[in-house]
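Read the single chain below, which is given as structure tokens and is the form predicted on its own.
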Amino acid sequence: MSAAHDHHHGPAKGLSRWLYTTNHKDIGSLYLWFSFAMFLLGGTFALVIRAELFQPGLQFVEPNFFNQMTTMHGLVMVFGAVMPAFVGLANWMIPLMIGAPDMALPRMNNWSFWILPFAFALMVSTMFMEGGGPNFGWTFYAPLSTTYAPPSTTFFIFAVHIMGASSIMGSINVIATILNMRAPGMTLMKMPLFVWTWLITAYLLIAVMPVLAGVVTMMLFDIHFGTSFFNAAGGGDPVLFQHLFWFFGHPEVYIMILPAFGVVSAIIPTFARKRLFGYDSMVYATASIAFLSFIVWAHHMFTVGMPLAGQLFFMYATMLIAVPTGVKVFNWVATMFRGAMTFETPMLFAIAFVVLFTMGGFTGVMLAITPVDFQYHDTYFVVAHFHYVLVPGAVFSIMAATYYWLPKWTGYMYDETLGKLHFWLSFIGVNLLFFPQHFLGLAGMPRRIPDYALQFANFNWISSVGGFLFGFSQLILLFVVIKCVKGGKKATDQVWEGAQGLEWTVPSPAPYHTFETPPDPKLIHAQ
């Protein structure tokens, strides 16, 4: 905190410290916290879900209460785990990285930070009104959202309004930081990848937030106001829902990747103590990626009754992404190649992401196969699919950026045996968890259905039981973190072992100067 933080009253204490606070780094604190304890309580509701199917038959909760649970655990995860998680972590680096003193608008980051506890409250309170919580999926497809929801939806869709108003703020900051703010020298090319895939994720995030807006307000006209936007009956068409609602989804699928790809090209470099192989195709493969990502969103309705060169458009677009995926995961191999590797906690999460994302990414091909996705389609196999690109993709790498970084935070080096504890037992959960999920789906299984037919009990055994040993894992992780932030072994310089003359925060040339005191103009010419 800087001495001119608060000026009218000394130095700010306690509560009042993190309730005003506009200092980059104590907001992505309060992020990273924030999302953990989502991160939580999403996977609680994942534990009801993945107890209730441990076996056949109805044991633990009401199918109703199961829909709520399916629905939850998605919002939760993606709007209060993933996407604040990496928020925080745009907080913490982005300013780091690029020689900036603190975010662009810090009063803006401060509110974009404190209405998303209340948006999740509002959010979970819903579970405790007359009707229950949302019960239609994390997807809320219409009709089912509209005409026969609970009356908490009105209740949802604010939440929702408000974690979209945290996103926007967000992402302005990010752009309005990146664009104006770096280092004299620090030329865009010059960025670490993290920047660039966040001011990429940004420009996502600021296109696709006001169409979510847009499609849960016809949702509140078409419960209270008497529109048909989304009822047939009344002239409107529920697959207008589903053209919305992807429009805004398939990106926002993306947004929960391109960070991950961001600080994957941040660690590997370091533990492979090589240069990131390829970091101008890095940055062009991602700006690709997020330019293909508007036009596939109809790959998640090819069994709407699509015309079929819709289905052929969308087809075609979906597997054009492998290409530049592709080269990215071709880049983190061929940086790895011949490097001088050690496996330290983040380059365990980090190797692992490259492999078990890249799995995710092939059953994506096969479910852009428009008629091979007709007997995928709402089965098991896409849950397996999207868990395999979110949970070791986008979960593991929070995970890998919190240990690279703790040290930086905290000024501590955290306990590496507790983290490869915490890695080993997470790698094979994750995998007990949703490898048999596509064996399920394969064989027929439905999505979102609290009971199932008997051949199916033995791969949901198998995966109930990862699903426990994954979750309970992540108490390891909260006891390293804590344990970290207060002491222990003092991180030096030279974080990494062996990692000599290797700058480990950024693979970037520092700033010329602090902001502090003027730059001097003899480093400027030198350069």
Contents of the next structure:
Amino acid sequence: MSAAHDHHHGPAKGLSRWLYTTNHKDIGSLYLWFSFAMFLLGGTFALVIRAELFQPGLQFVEPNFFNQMTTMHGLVMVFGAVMPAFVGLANWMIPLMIGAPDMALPRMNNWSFWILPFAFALMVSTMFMEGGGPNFGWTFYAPLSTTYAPPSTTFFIFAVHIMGASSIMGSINVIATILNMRAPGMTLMKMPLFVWTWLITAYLLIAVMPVLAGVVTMMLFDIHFGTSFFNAAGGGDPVLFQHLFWFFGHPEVYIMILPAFGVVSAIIPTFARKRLFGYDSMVYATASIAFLSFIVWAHHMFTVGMPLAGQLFFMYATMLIAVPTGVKVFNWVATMFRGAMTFETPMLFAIAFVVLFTMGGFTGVMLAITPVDFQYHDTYFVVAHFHYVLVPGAVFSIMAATYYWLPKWTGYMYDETLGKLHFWLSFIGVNLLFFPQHFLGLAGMPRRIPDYALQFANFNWISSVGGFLFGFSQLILLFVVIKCVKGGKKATDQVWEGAQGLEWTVPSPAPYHTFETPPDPKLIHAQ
Amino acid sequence: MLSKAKLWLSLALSTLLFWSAGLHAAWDLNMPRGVTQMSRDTYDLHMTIFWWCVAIGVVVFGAMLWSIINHRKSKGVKPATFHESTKVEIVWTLIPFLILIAMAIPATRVLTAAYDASESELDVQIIGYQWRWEYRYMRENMDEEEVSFFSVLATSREEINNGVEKGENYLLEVDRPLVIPTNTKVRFLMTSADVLHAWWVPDFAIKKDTIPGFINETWVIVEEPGIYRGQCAELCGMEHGFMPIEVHALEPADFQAWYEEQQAGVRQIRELAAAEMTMADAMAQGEQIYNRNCVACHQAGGVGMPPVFPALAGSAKATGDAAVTMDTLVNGVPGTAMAAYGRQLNPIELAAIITYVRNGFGNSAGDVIQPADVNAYIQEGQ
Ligand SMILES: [Cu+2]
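Just the form predicted on its own so far, so send over the form predicted together with its partner chain.
Every chain and every other molecule in the complex is listed next, the one we just looked at coming first.
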């Protein structure tokens, strides 16, 4: 830990520290706090949905408001909670993991964070505009989102543009940092998997965010400038919207899961006290998943009436994704096999990730089978599927990462008892919440409905109970983090007995500036 | 007459059957097997892939659980040092690949069969609207009366708003169900008049989007007479949750009788439309139509939900020139959620709802619009 703690200048004081900061650790923290705030907001929207669905009949909200809730819940969670959380982790950890002093483009880094709060303020403000906010689902299919949309849609489009700009800047920064700022000796194939997965994710983002920007711009033109991209009456094509949207949207779901793979690949070896099994194959599997993610988009559109050849192509391509994903799961299990495991909170979340993400993967393969997808499509079965990969998948990995690196960030150990309590309540809550939704979907309940037929009552009731349990359990996380920031048992530099990697060679808490001179290449142990 | 009695009997029987099945439906865990070859094939595929997943899950989670139990530090184990094996990687790449091929073959077979809509014996057009379905039976002979009608949620607003107890088919019942013959290849040609919808009946394993500007096709051969229910599956706006599908499958002879009865009905309406309507009649009928077709947007009492859905009470378009009201109803307002009702309602209904809008909610245009006026207006437009 040579020149790691060279405090020639510390952070500025007060609000200006956060407004003007170009420090990757500060910006990482900003992203993480912002993400948590959005997680609570999006979670509140979800609880409105679950409250309404607790019983058949309309109880609390009007159908139009319900649709705003499903839409905003999806948008806020995807663009406000999950993506910024991973960018936050990238900011904090990538420089520490590759032995770089900071991100490559620190001012752009500041900018890419600070436009986000404006984007979300704009988006959430639409709910208070005349006619209400976006009510057409987070997938905003045209023409419901154009000809038939509320007037506030223009603001929604602008907000999406800002988020897209933020993501693109963030990814350029990640790529520039990883490609240019690795410490001597840190070859590509020695990089921790979290860095690898983020490098690939950043390329995905740069590839698809412009498509999203394009599609919302076409909407803008349809709404205000008399074009008919998606308006059949004017010679346009509503299905084109879906092709464009999912060309963005499918890679987007991998954008939300690849960094999660990286996090879990860091945590499991630490607590199994054994090197990650099959590092090379993990890298190749990640790259294959990223490649395949570009050629499967129309599996979201099996019911739009594509020609048979198209259906078959997208079915086969989608099934193929199971192969590299399977390789990852097998490698994690092989890492645990014959290790010497302990089960601190990060490990609990990581194990739950592997199991529950895999369940989401199973339903994913089922959904790939086109003729059966006709039955699953747009039902609660799909809702269960993608919530399994996103909540106990992506979100659990973010929580695992938080517990794992929190001592490095704050210098103190978090409260392990509360951490475990948080884990178990979340684990029980999330399964109560989403497992019954498989049954609902199979029994025939469509998604995005504010009211349902009586035979769906029982499982909806259970799901809602799970939802409230899961939701309120997250306040424990908030409490644990605040408590840990304030103090606790001093953390050692290595923090975890089995932890390997450059980030554990700097002091805890990590000083404001790290690796101003590159680390000793001997520290960069083989992955 | 005999066939009519049989029709009612079969309806009653199938309702009873459905009802008794419904009693156990509340804890349903799985997809219905359905009543067509396609739905059974789909179900079998679903179960095969499900059991494959279970088998893989048992192996993977089993290995994991075993490690968690045995390879924990508290048991004093020393971690092994192995960390790669190309052989193993190849094995666990190949095995899933082979399983997937085993799945892809039957899936391809079922999908190819589903795409063969040729040689249908009856064609029905399905058109999605916000928030109802229209069914049009394709005629073989253009001189015949065309049978076409709208199918709207029959569950009352009081049930939805928890004012009264919910009926057994809550949200899954319509005023006029689609009627098709059993053991007949029925082809559906699907499109939409406004936004996307999706027509879905789980027992047939059919779900297809209805898309403005496109015609999608799918088909069904229902083997059992009965009542089959489904819902719109694609988010289509505010009342998306309230546009169910109800299909009655009848024996071919019963279907024929029903069909002829519908054609007779069309002739009858044509005759009635020549008759004069009184204000009281028009207002009574208009109120019913309003509550069925308009209340979702324009709200009870015609107060609307501005700015998107205008109030009808006091509206200039409702109370001013009758031709304007007529135009709004018959042609809709293109580019907005206000649909063209010229086809959705018959001339008698149109006359009634126009009169109602002009004289209800405290409006007082004072005129009674006649079916003949509406007919003349429509003719003029063509
Ligand atoms: Cu619909």
